[in-house]
Amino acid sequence: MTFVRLTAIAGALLALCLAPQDVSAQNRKIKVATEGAYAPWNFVNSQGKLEGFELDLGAELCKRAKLDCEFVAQDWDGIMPSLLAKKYDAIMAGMNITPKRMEMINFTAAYAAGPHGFLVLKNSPLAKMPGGEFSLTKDIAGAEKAIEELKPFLKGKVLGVQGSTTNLAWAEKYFKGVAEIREYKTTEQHDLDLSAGRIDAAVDAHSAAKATMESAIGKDMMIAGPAFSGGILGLGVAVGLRKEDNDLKTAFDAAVKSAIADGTIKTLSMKWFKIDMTPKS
């Protein structure tokens, strides 16, 4: 009987070892990085705490995915290298999906999307640039025609833009040699220079530009010119993850899709942006 029992126990243990392992991310403790300097997406409030759309949404996504999440601040220019170095496990920092970034990291389904353009002073000649909405994904020819029409307005001007962003890639592709393109570490820095007249326009997402306009330094600013989206500007804002963390991607994908489906993302984007930033299918 002893031999039979031992054989049965050994067989059961072998079966457990050979069975598919649970790769669920549930109950996993992770760190989520955000910039903390990109209002209203993410910023540090007057009490020194991280706040914004992505902090609210991140807490909701982690709850749905049954993840124990700690949010940490990380400078934008080191945000992807530090993810790859495993200083944290995910990024929620207004980061757009682009093919170039996808060579390095994975992205979940997009949780927000919106247009980009120019923030200028109200008394600037650039305030008279023609408007319109253009997609560099759905109508490249139309968007590039609108860009050509902007070049006489921007000739010799100084454009401020945050480094290592899709806004910088767009500005350099279409306006290098037309305008001086000045890089900044944060959007807050180029907003300050715009308010002081040291640059002629800031290139930014409309969502961030509107937040600047509502701040103390933005009362004399306005969004001018056309609104652009898609293409080199990205395919929506999403959670950035290491390529090997498939369990986290599965968990976050499901959480994002459910938050879109039940209107949570719309509610949070109306709270923080005053417009619906839910990605359109």
Partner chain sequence: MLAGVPLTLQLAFSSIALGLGMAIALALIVRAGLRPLSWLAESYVFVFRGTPLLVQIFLVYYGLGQFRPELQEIGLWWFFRSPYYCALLALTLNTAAYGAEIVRGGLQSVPAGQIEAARAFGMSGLTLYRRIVAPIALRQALPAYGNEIILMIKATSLVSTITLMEVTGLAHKLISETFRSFEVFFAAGTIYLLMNFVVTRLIDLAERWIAPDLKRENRVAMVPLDTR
Contents of the next structure:
Amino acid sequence: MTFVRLTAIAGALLALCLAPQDVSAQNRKIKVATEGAYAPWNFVNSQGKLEGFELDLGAELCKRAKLDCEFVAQDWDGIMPSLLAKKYDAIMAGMNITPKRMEMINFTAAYAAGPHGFLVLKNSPLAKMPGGEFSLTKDIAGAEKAIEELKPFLKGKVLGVQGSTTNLAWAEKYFKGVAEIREYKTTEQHDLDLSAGRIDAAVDAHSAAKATMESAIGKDMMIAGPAFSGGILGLGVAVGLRKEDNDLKTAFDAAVKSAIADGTIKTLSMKWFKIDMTPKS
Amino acid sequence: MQPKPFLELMQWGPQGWLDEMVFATVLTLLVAVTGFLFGLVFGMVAAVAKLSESRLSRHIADGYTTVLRGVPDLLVIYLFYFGGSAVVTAIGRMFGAEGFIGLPGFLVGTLAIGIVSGAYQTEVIRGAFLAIPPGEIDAARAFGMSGTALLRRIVGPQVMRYGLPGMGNIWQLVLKESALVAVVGLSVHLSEIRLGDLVVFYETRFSDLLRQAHVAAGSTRQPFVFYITAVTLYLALTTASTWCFRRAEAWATRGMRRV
Amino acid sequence: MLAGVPLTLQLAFSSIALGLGMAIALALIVRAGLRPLSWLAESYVFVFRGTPLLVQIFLVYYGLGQFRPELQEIGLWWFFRSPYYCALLALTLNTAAYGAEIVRGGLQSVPAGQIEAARAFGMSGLTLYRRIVAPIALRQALPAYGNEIILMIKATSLVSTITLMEVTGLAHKLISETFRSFEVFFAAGTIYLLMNFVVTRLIDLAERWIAPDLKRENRVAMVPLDTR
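Mind sharing the form predicted together with the partner chain? What's above is the form predicted alone.
Now the full complex is given, and it begins with the chain already shown.
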């Protein structure tokens, strides 16, 4: 405990030293939560540090919004409650905008959007699922027809999905009763189980699935079946904020828009995802 | 990327995970000590309540120990994790704890462990108190001792003596239970603290041992190495503490007649 | 959440039953004192009691999952493929270690005089164990074993971390969807307390049946000193 107490004392002294200064002249300090287990969006490297697309983008957005941001790691399942409990002030964790989440928190404009689908083993029968690209926002009927065509492939198979995600909501809506759906705390865990052959497919964003394919366990994996986006899968990845923090929303919205406009998001997206994930307006 | 051999994964420094695993062991120890001390406080309060004349306080203490010993610890940790952080953060803010240390997470985890282990400690403390021969207390009273003197010179040392083996067991329990906080991802986050030109801490994140094993397993996708390392380090902790408690017991029972 | 009760009970009782068999074997090996064997059994107990069950579960599930080709080769993959069997294995190995200590304590409590007396009557080997040692040891060990059952029911909550949706797993899902941690906690907590209550009663009955002559003094509240 000694060093905690030392820290507390040091912190108190620090607060005293800083107190007389004019705070408004400085950037506002905020904390941004990320999961740290969702490569390449955000993950922990071997130095124990957070890294990824959202860390780079977050630094850029904060600079533009004139904020001093500190990133903290927070488990996915508690990421919204802890925002509401003011443990931090913003979320950048590959979190999609959904109407259900909007009931609890606020979102900025989306800073990335990409398709979702299945990650399977190359030698699996699921590797032969038909492809295609479908939007659950613009063409629900077409998407649902494609989903119907998948059902014979997935009958009796085991799907791994991270809990409390749009992927889970989607899988439960369309494949409950067809396939067994197993919930995992992190996507890293369902990736391990896919490589071990315990599940037949992982339902995930293509961006994350590609990162898994490049990892130590990914050489026998491939993305199979159609790519789905929109609707129940979410309306793009955005910064999550508390509803009352309107000034933060204004600042982040402007930062996101300028980062889209000047191609910063495209550059970062190419760096981390190898494809352009800039949301189409 | 190819899987890496054990020694390459487990090297000290920025390329490997050994340093992270060792720091994580230290945090696990810290979590366990703090949780144990919280538990001691809860345990003493509940033990006093159980031994008291008041029926109401006896019932409350009974309820506390029954519920906390009957419900899975993981469930208690979830309760604190999801429900507790709002309360604790609010209290923290009242006392001006702002930003400089991720204390709420640490506090929430250790409080949960404290509340659970307190339920076990209650019984040990109560049992140790009841083991004191009543004659000794009467004798001390006859000598004119009272209140604090009685507590300090007669009751205190004996409760310690009788309670130590039980406490040793509970310490082992707490040490193992601290692994549960990994499920909710407790980590102590120390960011930079400046005093003039002196930087006290710079950007350090500690996770507990099992958590660190998760993170490393997820990052390298090689779980076996990290979980087996975690098992070894936990074993080292429990073995070392068994030894310490044996020494402590020998010290506390010195001069006692062995039967 | 009630939907998770069968899985919780199933896991707890299968692991207890399998673990008890292993525990007796381990205790007898340690007691027999055959050097290399007893040393192995002792280190087994030491390792499994000295490390958290949760770590053991992860080691069995994710750790061994890494060795699929090897496990497939020896034909054990069907077992390790299933999270249920992995959980069952980890729980069984764990309770066997704790159970071995309980059984050992029970065997130790058999007074030497009783064994000598039986020997004097010409009893030996299996008969001695069956008619004298086992009944006395069982009587002594039953309360502690009852405790172990309760601890195992609690311990099953940890398997929710490897995708098995028992009571705690469902509670967690419900909390992270609704954020109503208090309500969910009380509902799930009540389920566990009820299960424990029933088990305690059953153990009590078993004790009365096995040892009707034993005076049931106001038993000091059992403190489960071994927890995972």
